[in-house]
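Given as structure tokens, the chain that follows is alone and in the form predicted on its own.
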Amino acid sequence: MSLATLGEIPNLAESFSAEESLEMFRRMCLTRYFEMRLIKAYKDGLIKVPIYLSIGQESISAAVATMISGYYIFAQHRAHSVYLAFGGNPVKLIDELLGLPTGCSAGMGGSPSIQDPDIKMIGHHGLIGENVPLAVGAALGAPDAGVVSFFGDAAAEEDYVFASMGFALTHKLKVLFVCEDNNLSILTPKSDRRSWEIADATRSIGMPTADIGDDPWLIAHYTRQFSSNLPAFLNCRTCRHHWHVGTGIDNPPEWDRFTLVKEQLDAFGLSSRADKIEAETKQYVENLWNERLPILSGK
């Protein structure tokens, strides 16, 4: 079975109504388009810093941000996508990718240091899968606020990352742990690193858990179904399209969520109105971008 597939439930989708099965859509566009036009802009030479794309792992932010809100959110590294689903304003990401002080983390962190105050996100400064930990931290202090921690399988064997999980666990904090498990930890695939999963062990200390591909309708409801009874782990199947960092690409995707959702909602009879979100969304992003390069040159 593909991983693509992996814990589908049939009929699913069709549970969901159009406005929600939308509204991810409409936040996938945003990440998808904004990543997009961020590549040219670093292909032109415009962008100085190192940047980790988001385009591939697109429906898993988008699917968790139209679940829940109010959540402190901890991402790492690559996050543009947590940002933007979550309500982040792209201005302030364009601006931080830009080295701007008007940016998102004052111009000082670049692509993988994103923090907003507005939408409850707290900033990663580099220490891989180090986000869990301080998660858990917050729970822990803040009782009564939700949190979600985004991560990925290479941070999943820090060994602070489980123990973090357990206390978590332990002291019924309420956590929602995501794992964006695209297989690689650079370019060296789990095979290669270890011979368990994640998934096998929260779920032999009794964590409510979730081992599912992207489809953005079983993540949402998977998160549906957690929140109210966290901890939590969901463990999502992904495949980013292009380097670690950069924009280049070594091998073509084993599948694009993106296009698979397009066709889902074909299938819905939803083509139209996604057509039109899509349109719009892109226009709405290359608009934001050309009225914020001017300001490298002064103009």
Ligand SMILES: Cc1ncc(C[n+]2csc(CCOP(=O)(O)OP(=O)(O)O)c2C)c(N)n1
The other form holds:
Amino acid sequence: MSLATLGEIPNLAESFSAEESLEMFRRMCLTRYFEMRLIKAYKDGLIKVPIYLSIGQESISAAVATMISGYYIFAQHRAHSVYLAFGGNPVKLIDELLGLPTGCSAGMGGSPSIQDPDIKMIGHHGLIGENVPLAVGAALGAPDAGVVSFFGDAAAEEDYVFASMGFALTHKLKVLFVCEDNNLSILTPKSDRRSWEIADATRSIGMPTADIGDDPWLIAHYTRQFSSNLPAFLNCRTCRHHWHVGTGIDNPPEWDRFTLVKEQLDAFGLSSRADKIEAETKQYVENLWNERLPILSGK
Amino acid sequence: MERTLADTIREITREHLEKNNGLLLGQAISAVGWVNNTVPPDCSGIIELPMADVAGPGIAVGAAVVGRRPILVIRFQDFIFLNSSLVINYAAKAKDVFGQVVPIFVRAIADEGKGLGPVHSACLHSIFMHMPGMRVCAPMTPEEYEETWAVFMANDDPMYVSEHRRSFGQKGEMPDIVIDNADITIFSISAARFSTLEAVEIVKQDGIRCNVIHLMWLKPFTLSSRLLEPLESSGRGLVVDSDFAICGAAQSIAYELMTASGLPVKALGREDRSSGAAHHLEVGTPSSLKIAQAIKDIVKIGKKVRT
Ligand SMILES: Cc1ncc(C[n+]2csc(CCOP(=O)(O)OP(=O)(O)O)c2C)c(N)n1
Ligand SMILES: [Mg+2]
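Go ahead and give the structure of the form predicted together with the named molecule, now that the form predicted on its own is out.
The complete assembly is shown below, putting the previous chain first.
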């Protein structure tokens, strides 16, 4: 069985309204087309900083962001998708990638260190997994706020990650932990690094846990269910399309959730609305890029 | 074909793994170019560590306790704040505390200048000089690396080897430059050695003559005549380092040279601010232009005669 379907619940998608389904799809389109235009700019030599692409993993933050709002966000280095799905201003991200003072981190952060107080997204400095204790500390210090923490399957191995999750459980802190489990640490597969699953560890200490694929309806379902019972952990198996850093591709991804979601929307009779959203979003982000890129050449 | 520093490190490692029952531990060793081609592919004794940045190096220290003389690879020196608890607090102290030797070879690789941001672009050997119990060095050439390794194997101390990605392609040696009537003696560390050689060419156009002494051993640090004689004849000194200046190797060594010689010796290191991703916000090894300016500023002060 492919991990794409891990934890599937039959007929789950039907229980969502067309609006919810299309909203998740719109947020997926934002990242997909933002990054496709970014890849072109990168290949044209216009982006001078290393870039960490989310393409293939868009459904995770798109689904979570559709279900919760107002949370503090603590993401990791691969966070264009998180930023865009949670309503971050794409222009500020473009400017950041161009190294401009108008960027969301004024050029200090580049692709892996995105922050934006407007959406309560706290900057990630670049040490993997340290966003998790930070997130837990924020939940301790601001007990009325919700906190969401995104991290990778390699980050899950960091000494301080499980310890922080345990602390959140002990103190009943409102943190939703989300692991974007693409099975890779740079290019090293999980099987070369460990023989255990973080979801088994969180379950064993009594934390509400779902180890699932990256089907946005499934993720949205658990996000909604868990958000009233935090802390909780969502481990989402997903496929990163590109290299760890940069635009290279080794093998075609095992699955492309974006295509699968479009097929599902089609099956629901939503294809014309989905097509319109896709075309409009693509045009929207392309226009933004085309407006900002000339700044580099002073035109 | 002339061997590079990377070739040298790889062959030393291969021999250690194949003949000495050695170990090499680190993250992302196999997957991305075998650490810039410094690790022999698929040798036995290579352990892919999980991304547990505190426990992983601790596991390497444990292997050192039982005599496997592990090589621990740290792909970015900035990680050492996470990586070094058991290195500094156990490996470096156990000989004094328990009489237990813990010979571990820490390959800590510095990088910079690639838009790597605040936690992937530092060079941090100075804090290991600060703490007792470790040997600290920064080899930049094939023969220097061989010397480093020979000292490690001949002794029982843990060793912090401050490497720099700028040096991996280095082929020849970097001999000291000592000339007659030099205006200044520059002592350089790590990648600052490459920038210093460029700076010396820049100031030559202003008629400034420089001695250059390459510093590979940072701790223990010996004030030999190799260091003091050129300083005394040139009358002024400058120590340049890729690490931060404040409380760093440059300031510490400048102090040693100054008190031993009674001559003015300045220190130049990395600027005291965080590095950013965008090119204009990056912090790194002092550039050749910056070193050249520092040289000019010191030479302007006028030659002090030893008192
Ligand atoms: C503390 C720390 N250790 C190691 C690294 C080097 N590093 C950067 S990203 C990465 C892999 C991250 O994998 P994962 O958490 O699964 O996220 P993904 O890149 O797969 O999205 C590693 C090892 C780092 N930046 N910080
Ligand atoms: Mg991963």
